[in-house]
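The chain below stands alone, shown as C-alpha cells; this is the form predicted alone.
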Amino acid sequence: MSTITVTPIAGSLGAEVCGVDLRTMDNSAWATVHQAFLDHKVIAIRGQDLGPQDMMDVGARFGEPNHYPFVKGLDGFPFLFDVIKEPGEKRNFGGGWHSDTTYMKAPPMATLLYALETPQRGGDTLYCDMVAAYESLTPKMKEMLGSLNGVFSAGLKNSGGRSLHHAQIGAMKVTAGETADTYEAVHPIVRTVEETGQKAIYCSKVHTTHFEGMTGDESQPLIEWLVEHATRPEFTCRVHWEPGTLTVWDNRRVMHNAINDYHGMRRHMRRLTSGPTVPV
C-alpha cells in the first residue's frame, strides 16, 4: 500500500498531495487527505483520472453539492460545469481575487477544480490565506472588522456587471446574468471556521459591494485595502495545473484569482462546489 505524502508549496499555504487515488481511497486515506485540506487550506492532487460521478464522489465528502445558478451543469450532472477558454478568447472565467458564491446565503465550504486540458504556459491559479492575513491586523483593526457585516452580490457591479462578462466567455453554457442582482447575501466580514477555531477575513471587490449600513463610497477603501492586504506575496501561493490535477481549495479562508495569461490556448477545467455552510 503506498504512503501518502503532503508537501507545502509555500509558506502561508498551499500543499501538494501524492500517493492516493481518489476513486478508490478508503476512510484512512480520506482523513489524511481532509487533514491535510484542514492544514493548508489549498490542495493539489495529481495524477488523477476522474470521470464526472468520481468527481461527484469525491465532492460528497465535503458534503452536499452546491446549485451555482450562472453555468449551465453537465447532462446528467447538474452539478458540475465545465470551465472552458478557447484560443480565440481574451476574457477567462474566475478572473479577480474572490471566494466563490459569497453572494449565495449557504456558501460552498470547499470548490473543486480539475483540470481536463491545460494550456502549453500559464493558466495557473494563485490562492491567498484569508486567516493569515487576519492575524497580522493590529487588535484595533480585528475589533473593528468583527461588527462588520459585508453586502455581497453576484452582479459583478464593480466590472461592468455579470452580462458583459457573460458575453465575452462565449465557450461556457453561461445563463441567468440577467438574474444575478437578486443573489444578494449579507455576512460577517471575519468569519469563523468551525473545525479549526480560526478567524478569516471574508470579502473581496468582486463580490462584496459595501459594509451593512455604510454607503459604498464609504465601504471601497476599507474593502479595497483589505484586499491588498490579504494577496501580499507572503499569503499567498500558485498551483500550477496539468491534465489530471485536482485541486481543492477552503472558501472560507482562501481567495483565489484565475490567471489569464494564456491567450491563442486552450484551456478546460471541471468545477464542484460542495458543503453549504453559513457564515459566522
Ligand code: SIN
Contents of the next structure:
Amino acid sequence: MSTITVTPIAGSLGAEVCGVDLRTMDNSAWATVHQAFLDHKVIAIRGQDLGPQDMMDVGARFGEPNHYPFVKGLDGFPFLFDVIKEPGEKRNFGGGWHSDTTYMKAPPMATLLYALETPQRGGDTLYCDMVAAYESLTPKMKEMLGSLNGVFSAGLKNSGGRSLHHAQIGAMKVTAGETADTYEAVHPIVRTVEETGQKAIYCSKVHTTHFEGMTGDESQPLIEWLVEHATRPEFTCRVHWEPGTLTVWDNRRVMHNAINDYHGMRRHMRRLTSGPTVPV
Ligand code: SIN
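Could the form predicted together with ligand SIN be shown next, to go alongside the form predicted alone?
All chains and molecules follow, beginning with the one already shown.
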C-alpha cells in the first residue's frame, strides 16, 4: 500500500500530492485527497496517467460536470476540452487573474487541469488565495464588501471583447464568441464556502464589469484595488507542470492566472470543471 504525501508549496495556499493513483484509489485515498483540497485550495497531484473517461471519473468526485460554452468538447466527452498553445501562437488561454466561468448562474466549484505536454520551461500557473485576502481586510471594508453584489459577464469587456480573444487563440476549438455578452450573472462579492464556513472575495477584472446599482466608472477603482490586494505575493502560489500532473483548484476560494512565458514551445492541457454551485 502506497503512502500519500501532501506537501504545501507556499505559505498561504497550494500543496503537492504524491503517492496516489487516481484511477484506482479507494475511498480512504479519496478522503485524503479531498481533505488536501479543502485544506490547501489548490492541489497538484503528480504522476497520473489519465484518459478522458478517467478524468470524468475523478471530476465526478467533485460533483456534476459543468458545461463550458466557448470551446468545443472532445468527441464523446463534451465536458472535456483541450487547452493548447502552439509554438507559433502568442496569446494563451486563461491568462489574467480570474475564477472560472463566474458569468454562469452556478459556476463550477472545482477545475481539473491535466498536463499532457508541457514546455521545456515556463507555462506555470499562478493561484491566489481569496480567503486570506478577505481575512486581511479591515472590519469596515469587510462590512462594505458584504453589502455588494457584482455583475459578471463573459464578454471580456476589459480586454477587447471575446471575439478578438478567440481570433488570437487559433489552436483551440473556440465557438460562439459573438454570444458572450448574453452570459451574465449577479453574485455576492463576498461568498461563503459551504464546507469550511470561510468567506472569500469573489471579484475579477476579467469578468466583473461593475457592482450592482453602481456604474462601471464608480466600480472600476475598487475592482482594481481588490485584485491588486488579492494577488499580493504572500497570497499566491505557483504550480509548475510536468506531463501527468493533475491540478485541481477551488474556484470559490482562488483565482488563477496562466503565465504566458513560453513562446515558441507547445503546451497541451485538458480541462474539466465540476460541481455547479450558486455563490452565497
Ligand atoms: C484556465 O484558465 O482554465 C487555464 C489555466 C492554464 O492553462 O494554466
